[in-house]
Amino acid sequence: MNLYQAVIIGGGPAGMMGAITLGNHGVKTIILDENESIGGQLVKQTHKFFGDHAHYASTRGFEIAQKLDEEISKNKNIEVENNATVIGIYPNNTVVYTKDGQEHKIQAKKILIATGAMEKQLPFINSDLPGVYGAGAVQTLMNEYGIMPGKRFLIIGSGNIGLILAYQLIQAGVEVRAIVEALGKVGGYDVHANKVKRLGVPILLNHTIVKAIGDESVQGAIIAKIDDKFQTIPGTEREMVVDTIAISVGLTPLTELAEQAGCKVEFIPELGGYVPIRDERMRTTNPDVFIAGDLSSIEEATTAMIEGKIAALEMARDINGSDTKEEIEEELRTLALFRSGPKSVKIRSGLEKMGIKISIPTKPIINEKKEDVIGKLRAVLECDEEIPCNSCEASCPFGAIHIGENLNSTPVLDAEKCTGCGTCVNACPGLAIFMMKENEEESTVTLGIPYELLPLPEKGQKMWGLSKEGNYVCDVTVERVVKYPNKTNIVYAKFPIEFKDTVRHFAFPKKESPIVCRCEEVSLEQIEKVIDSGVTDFEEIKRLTRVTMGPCGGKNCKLVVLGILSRKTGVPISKLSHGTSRPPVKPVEFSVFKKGGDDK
């Protein structure tokens, strides 16, 4: 039986960082991982990570895996056993695993379990049909093996995994019909949600899936609204034509090996379900066994890496007496800082249940605002959510973006210092930064957007300008495309200045005409035909097409229609009549008028 000073079960971000730390402290370590290569969930993540640059912010997940793997391969104290499936942990720290059809046993002084988590399932009618996948399974097929399991997707769950999957599917060229969320708010980061909404993917809150339609495979789905008790509301059912349903309703830690090792396990829903009880240095109730990553609590890969490092530092102290006290304290402070924002309230609450009190750093969250500089090419920061990330501040070569010591502060731009270089746009993991310059003499604006789709637009091309919700706003003309090695390119386009705060994405025109007035389902083509027939008065266009006559009263489409009229006639919007606003300004029931008012 082979003897090691430390055994790490699981080669994901927590296990890899743990191994590197142990190896650097002279501890003979082996990683056991059941996959062909280590990296865990990182290898299928093509998006850029949040956090700070010390923890690989602005680096794509698979690139982080490559960097960590390179460090491990250079460390003589670390051994990696791939395709090794751990089947049990026995007394005396004996770990049993299988490889190539054979059983193997090893012993270690200390064990780090970093087995991660598995996807939760959601019961609904026909959920066993081929075509129903977990979100992680779809990412594995698509990003690791280049296999696309479907062409039209419905995603259940709006946590970060579901939102990221939707974006990656669109990058791969398939259609995402909708994201369905049972809660009344999006579960993941706003910047992830905004990315997919700009691409036209609706996020249906207070909805759930009722049934998958099909005989031998998924051919559709029935969704419905739900009440505050999560019961479906009769009469709200509707059918969607899809061939793939991806379930993304959360993860649950894989605790079996920890339980076999004698670690006490308790149900703490805030952390993901059943989790091993441990102290702040990741030691479980078995003093020889440590945990890290999603097994500890369902969080981001960044916190998993920090936990893996903390566990390894404590293990090194036990094994060879390494003086790691200061390193541990520094990592604990960093971890507390990452968890100090409003998005980590649930995690902090869960940790308190096992006796771990997160002392929130006194570093203040800064949300100051500075005056904008109109007419100058500068960055526009649309990151208003307090999440742990300072990629923009760290990337700016001119010190024009300020976040401060607390990573959870929202970024603030000093437009006077901004040179318009676009470095921050390229660095932002949430694609929440744009470049803007008003061309006041010609009443246009130039907008630069982060663009991660193929094919890339070319100079002079006409495209559609889309709103934050993915709706058509106006036509735009591409001025230039700036390419970057990390594939977050910047596309600059010009369009009427009236839409500078509305347009947030560019798309190639589709064969079908986009809907301009959603209430009355009036398309761009219908409006243009009326204008081409010689009608240039807004009120007349309104009467002929019913644009702006729906429940919203034109709040969503009036300016868009005026923009179309301006483009077709060459008359600036400021010179056009915008029609007459008539009561009621909001929809009311006819019964209100039947009852009469104060004067009857």
The other form holds:
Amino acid sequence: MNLYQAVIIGGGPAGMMGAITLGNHGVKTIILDENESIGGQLVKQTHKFFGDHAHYASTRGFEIAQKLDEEISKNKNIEVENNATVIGIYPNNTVVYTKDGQEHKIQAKKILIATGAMEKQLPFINSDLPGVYGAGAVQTLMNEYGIMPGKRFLIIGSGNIGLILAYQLIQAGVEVRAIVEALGKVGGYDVHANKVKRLGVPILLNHTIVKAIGDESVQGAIIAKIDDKFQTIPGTEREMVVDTIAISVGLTPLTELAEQAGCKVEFIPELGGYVPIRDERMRTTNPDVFIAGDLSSIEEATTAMIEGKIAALEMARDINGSDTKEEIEEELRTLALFRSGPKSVKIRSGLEKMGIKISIPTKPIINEKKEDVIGKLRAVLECDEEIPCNSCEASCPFGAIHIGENLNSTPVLDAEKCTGCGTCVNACPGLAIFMMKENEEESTVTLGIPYELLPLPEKGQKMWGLSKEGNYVCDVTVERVVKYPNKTNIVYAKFPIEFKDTVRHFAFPKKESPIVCRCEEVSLEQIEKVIDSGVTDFEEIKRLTRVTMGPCGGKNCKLVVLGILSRKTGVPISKLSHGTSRPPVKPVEFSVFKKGGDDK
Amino acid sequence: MKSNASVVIIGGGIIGTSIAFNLAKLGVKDVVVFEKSYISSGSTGRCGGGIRQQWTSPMNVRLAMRSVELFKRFKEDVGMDIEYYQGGYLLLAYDEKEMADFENNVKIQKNEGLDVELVTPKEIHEKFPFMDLEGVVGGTWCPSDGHANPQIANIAYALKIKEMGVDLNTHTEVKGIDVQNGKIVGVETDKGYVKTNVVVNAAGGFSHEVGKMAGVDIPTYSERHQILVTEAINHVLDPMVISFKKNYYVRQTMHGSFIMGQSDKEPARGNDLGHTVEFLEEMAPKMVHDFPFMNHLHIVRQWSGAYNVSPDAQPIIDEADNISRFIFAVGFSGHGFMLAPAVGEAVAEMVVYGKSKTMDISNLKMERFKGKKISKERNVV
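I would like to compare: after the form predicted on its own, may I see the structure of the form predicted in complex with the partner chain?
Starting with the chain above, the whole complex follows.
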């Protein structure tokens, strides 16, 4: 039987980073991975990662995998066994795996289990119909094998995986009808949610899937609103025509091998379900067995890599007496910093149950504000969530973006120092940075947006300016398209200055006319038709089409309508009459007034 | 804007544009209309949109019946769908005296040829089972009454008359009528002067003020009436329902929203078009009582408009006797929209032929108020 100093089960980010660390400390290591090539979930991640610039932030997942793979193949201490399925861990640290129809046995001084997690399932009627997938399965089919399993998707769950999947599906050119989320708020990062919202994908909160419809395969889905006890509210059911339902309601750690190795597991929902008990340095209750990555707690690839490194440093100490004390402490500090933000509350409390306390770094979260410089081409940072990420700060060649030592702080722009180069727009993993320049003399604004769709628009082309929710706002004219090697290109377009805080995406005009007034379902085409017939008074357009006359009282569409009128007539919006505001500002039930007013 | 006009119409509301439409139809060239704001900015755009023939004065019944004929043809004649719907009008009576009045009215209306009938509470309940008829002793029902969208109707006329060659000037305010030696010679506006010998006062809420510009004292004044609209729901209510006793009218538009209003106890005078929360507080209990399904219906918007009131609540359609060719169609007292097609036809005939031909409207002259006992139209909310 082959004897290895270290065996790593699972070649994802945690396992890869563990192998590199072990190899660098002279430990003879083998990675057993059941796939064709190592990389784990990273190989299907086409989005850029958040994080510390030192830890692959703003690098796309599959590129991280490539980089790690290169390092591994250069390291003579590391051996990689692909297509190797570990079937059990037996006494004396014997790891048994199958490969090429043959049983293989190896023995190790120390074992790092980094088997990751699998997707949770969600029971609903007809959930066994072909066309119901796990989100990860869709990503595998699409991003690894180039197979698109459907044309119209419904995604269940608004965690980062669901949000990222929606974005990738749109990049691949298919339709995402909606993302439904059982909770009252989006599960994943706001920036990921914003990315899909401005592409027009509605995120339906407090909703669930009731059933899939179809005989042979999915032809639709019935979704419904749910109350605070997650019960379907009768009468709120509605049908959506979709051919694929992707479930992304969370992950659960794959603990089987760890349990066989004698590691004690406990049920800690904050960490994802049953997880092996381990110490700060990733050692389980079996002193020879370490864990890292999603198996230890459902988190990000970035933290998985740090955990893999910590586990490996501790293993190297055991195996060959390497002096890794300082390195471990440094990594523990980094990990604590990553987990110190508001997005890691759950992880912190889960770890605490295990007796691991994350000391929140004393470095304060800073949210300073700096003066904006109107009229200058500069970055606009729309990152208000305290995510552990500093890729913008690190990318800026001019030191114009400041985050500080606590990378959970939100970035602040020094507009004086900003040269308008756009590097940060390209680097931001959340696509939350835009470029802006007001052209006061012509009452327009030039907006640069990160653009990761194909085909790219061309200079001079007319596009639709869409709002943060993906609704039509106004027409825009493309001024400049800047291509970048990392495929996050920047498209600059010009449009009326009134919409500078509204428009956040550009889309090619579609054949169907966009709905401008959603209350009364009035399309751009209907409005333009009325204007073309010679009615150029906002008040008259309103009365003929009912725009702005619905329950919202025009809060959503009035400016858009005025923009259309302004574009068609050449009269600036500021010179147009915009109607009269009348009570009630929000619709009120008759019942409210039944007893007469209570004088206060 | 033209510098010479055969006829100048002051007011681009439903009356003014209907008159212009009929003048153009009669082949009159160089008709100029002045509207001080946008089309449907005045009383037309603010009104409830009912089209009713159940009046107490025979003249009102006849005018309304003629209008219904024309509303039926509106889409063909004027070229736009104005959401006209003949869902009927249901008038509710709450005591024997009111019922006796209704019986009398029905006699007058039937005499004019109107298809109208008395209905019992049981019959009403069968027609409209969703209503709470507590206290109702009976009612009247006219199935050919109905409603339409006044704003679209006004804009429809405006677009049509432009197409027919009428010079329609919106956002143009008339500042004076130039009268020399008892004869009109021109009209002064904030955008310039136009020469003309014929002026039609169709100024709605401002009819008295425009009359004064030509030195004619028209006995009209304006008062504020409040109104509200709800969110849209599926169609349930066919007719306009009116209760004089409870002081309300309500209808469901083709869009699905409900439009309703009342007369305030002491309506604010003039063209001050504000609104009060008391209006909502007064409307809510009676509407929810009579239409229980409205309890959770949302009010989307309230506003108000001016009734241009005449002494007998009937229109004044006349030509001044002391000035040459100053014609007025004013004082519609809250029912101008529904009479507009017939009035437009009659006034256009007055302009062209000196008197109306299709209908005899001579008893709408101003002289009816001179020293005589005024017989008031009572069916007004």
